[in-house]
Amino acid sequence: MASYRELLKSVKSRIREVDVRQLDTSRNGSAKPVVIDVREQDEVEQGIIPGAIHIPRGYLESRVEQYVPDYDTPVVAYCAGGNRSAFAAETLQQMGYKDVTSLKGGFGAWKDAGLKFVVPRDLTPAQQKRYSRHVLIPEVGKEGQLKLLDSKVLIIGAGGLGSPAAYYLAAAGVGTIGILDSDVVDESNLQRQILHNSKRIGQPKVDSAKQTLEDLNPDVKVIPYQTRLTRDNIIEIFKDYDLIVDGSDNFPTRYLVNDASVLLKKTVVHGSIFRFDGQVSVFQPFVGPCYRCVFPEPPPPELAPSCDEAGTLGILPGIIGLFEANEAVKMLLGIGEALVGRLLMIDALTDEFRTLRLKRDPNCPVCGEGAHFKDFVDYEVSTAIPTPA
C-alpha cells in the first residue's frame, strides 16, 4: 500500500519538470511544446496560459492523440499546481509519446511569475449544448464555435442555393447572416426553396428566411436586404462582412459580386445550378483565381435560359448550396483544403463528381498583374452555367 505522497514521489522521479521560466521560452523558440491544460472546467475558466488545449484529466487518455498525433512532438502538461500534471505526464510516457514534462508548479506558479494568461470566453450552457457536436471535432473545438459566432456572412438570394446554405449556416451557429433578395414568396419555389413555406406566398423572401432562421438558432443575428444588389449599394453592404456566399441565378449579379469582392478583398463561394449540373468553388482574391478568371464573358442571353424556362432538378441546389455552407465553414474556420483554384462539377443524373484546377489569369481585368479597378460593367440577364476558360 502507499500513501498519496508516495504514489506522487515516485511518479516524479520518472518524469521530468519543466520550469515556467523554461516553458516561456520554449514557447517562443524554433521547436514549441503543445501544451496541455489538464485541470477541469471551473478552472480553466480563471484563467489559462495562452495557446495551451484544454483537456481534462478524466479524457487524457481518450482525446489527447486528436490533438497531438505525432509521438515526437514536445508536450507539456500543467495544471493548478504541478501535481495531476505529474501523473498526466507518466500516462503520455506510457501511451508512447517520447518528448512529455510536467509543469513545475503549474498555472499557480505561471500567475506568480507574472507570465501572461487568457481568461478564456466560454460557451453559454445552452449554446454547449447546441453546438456539443462539433465541440468534440479537434478541428472546431470550442475556440472554433465561438469564431463561427463572432462570424459575418453574406447571401446573395434567398432562393434554392441560398436556402439550405443559410439554414446549415445558422444551424453551425454562424453569428450573423446577412440575406439579400428583391423577390416574394411564389408557389413556384417552394419546391426547392427550403427556407420557405405555402403560408409565406406572397411574403418577402428575406423576411420569410428571417424568420426561418431565427426560429432555428435564437443566437444568430439575421440582416435582411429586400432589394436587388446594385454597383451603387454593392460596397456598402459587403463591407461589414466576413465572406460572401453567393446563390444568385444570372450573370449581372455574379460578375458584380466578384469585382466588389476583388476590391474589397472578400472571398465569394460561389455555386450554380443548371437543370442536373452544379458547380462549387471558392474564390479567393489574390490567393487562386476570380470568377472572371476562369469565365472571362457571360454567355449571350439567348444561350442561357432561366431557371423558369428551363427548368432545375428541386434536390440539385440542395446538393450545392450544402457544399457552398460547407466551404464557407471551412474558410471562416482555416481548415481543411477548401475549393480555392478548383471547381467542382457535379451531375446529378449519374452521381458523377469531377474537379478542374483553375489558374489565375495574368491578364485578368479585375485582379491580374498591375490591372486597376475602372467600373462596374452592366450585362444582360443570363441565368446558365457558363464552360471554364
Given for the second form:
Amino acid sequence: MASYRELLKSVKSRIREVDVRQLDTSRNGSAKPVVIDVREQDEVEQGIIPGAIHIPRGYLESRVEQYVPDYDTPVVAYCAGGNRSAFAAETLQQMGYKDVTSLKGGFGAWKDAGLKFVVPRDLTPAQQKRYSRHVLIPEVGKEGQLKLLDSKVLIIGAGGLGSPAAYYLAAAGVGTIGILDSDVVDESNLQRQILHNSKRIGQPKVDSAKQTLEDLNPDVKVIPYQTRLTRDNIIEIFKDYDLIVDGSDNFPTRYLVNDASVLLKKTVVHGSIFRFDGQVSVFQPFVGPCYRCVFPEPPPPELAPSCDEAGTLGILPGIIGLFEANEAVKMLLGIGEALVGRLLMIDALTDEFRTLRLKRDPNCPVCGEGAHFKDFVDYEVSTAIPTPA
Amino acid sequence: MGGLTRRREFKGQGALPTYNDHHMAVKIRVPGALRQLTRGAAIVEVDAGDVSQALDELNQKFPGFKERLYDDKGELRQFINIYRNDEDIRFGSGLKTPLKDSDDLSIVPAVAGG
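Any chance you could show the form predicted in complex with the partner chain after that form predicted on its own?
Next comes the full complex, and the chain you just saw is listed first.
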C-alpha cells in the first residue's frame, strides 16, 4: 500500500525528467522527440505545445503505439504540472519505450517560461482516420469536423428518439453531448431504444447512454443528467449548449423546452412520433416559428396518449431520431436547408413524406411581436417559465 | 355510405388507402392518430366549398371528428392544425378558407411521443 504522494515519489525516482528549456532545445535538434500531451480534452483546448500529440492519460496505453510505433523513438510526456506525465512516462517505459522523459512542471512551466504554444486547430491522426469520410465531403471537411468536435448538443430523452440521435451524433464526433432522462432501462424500452441493452435493465438510462456513446467514440464527452426538466433547472441546464435536440415523450416537457429555448435563443431540433406518424422540424427562435407558433397549446392529457399507452412501431423513432441528428449536424455546420419554418411529416405505413410550411405567429405568446415573459403563466399543463431577471 | 376502397393507381398518391364514395376531389389527409375513426383510411375525399364544409362532411361520413377537431366554442383546437395544400389555414381565412378542385387538406395534430 502506498499513498498518492509516496507513489508519485517512487514513480519519479524511476523515470527521467526534462525541464522546459531542454525540451525546447531538443525539439529543434536532430533527434526530435515525440511530445505527448496526456491531459484531458478540456485542458488541451486551452493550448498545447506545438507539434505535440494529444493522448489523454486514460487512453495512453491503448493508443500510443498508433502514434509512436518505434520503441526507440525518444518520447517526452507532459501534463499540466508534471505529475500525471510521470506516471505516463513509467507506463511507457513498461511498454518498452527506451527513451522516455516527463516534462518537469508540465504545460504550466512551459507557458510561464514564455515558450510558444498553440491552441490546437487540427484533427489528431486518430481523428483524421475516424472522420475521414466526413473530411472528404467538401461541405464538412476538416474545419467542419473541428466545428462538430467543438459543438455541444443537449439531447432531451435517452429513449426512442434520443437513442438514434445521440448514437449518430456521437459517431459524427459532436464533442460534447448532454443527455437528459430520469428513467431507468426497462425491458419494454429495448424494442426501440438502441442505446441500451438487455444487460442494462434497471440501470439509469443516462448511464447506459454514456457508456454506449463513449464506447463508440472516446472523443465525445457525455454529460448525463438523471433528472426531469423543470422550470427550476432548465435554464441552468440549457445555457451551456449550442443546440437542443428534443426527443422527449410528453407535451409538458416539449412546451417547457420550447419556452426556455426561446428565452435563451437556443435552436431546438424537434422530433415527435405517434404510432406510425412522425414529425420533424427545427425551431430557431426569432428566425422561424417556435413550437407554440405551430401548436399554441398542448392537448389535455386525455387526448394525448404517450407511447407507453398508445404503443409505437419501434423503427419509426429510429427514422425520426436520425432526421433529428441530420438536422442537428446541418445546423451546427451551417450547411444545407434545415427544416426551419417547415414541418416534415412521415407516415411509416404509407411511406409518404410531406413538408408543410410553418409560419411565425405574430401573436405567439413567447416569440410574437412584443411578447415576453414577465412572470409565471399558468397554461393548461403549466409549462410556462419565468423570465430570468 | 360507400365503402373503403383501395384504388390501384400506381402513380402519385393514388395507392394510399382512400375512402371515396363520389368523385369530387378535395382530399382530406387523416393522421394516424385519427384513423380509427375512418376504419384505417388515410385519405377521405369530400365535396366541399370551404374547409368548414369539408370537415363537416368528414364528420358526417365518419362521426367523431367534430369532437376531436373542435373545442366547446366550435373553434379548431389549439393543438390541431389544418393545412390547405402546404399552408396553415390559421394564417389565411381559417375555416372559411375556400377550396377548389383537387385541393388537399391535411389534419395535423401535435404529437409528443418519443
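Small disclaimer: the values here were computed from a predicted structure and weren't measured. Residue numbers count along the first chain shown, from 1. Only the largest set of C-alpha atoms that superpose within 1.5 Å between the two forms is called the rigid core.
Core-aligned CA displacement of residue 51 at least 2 Å between the two forms: Yes; that C-alpha moves by at least 2 Å between the two forms.
CA of residue 126, rigid core aligned, shift of 2 Å or more between the two forms: No: residue 126 shifts by under 2 Å between the two forms.
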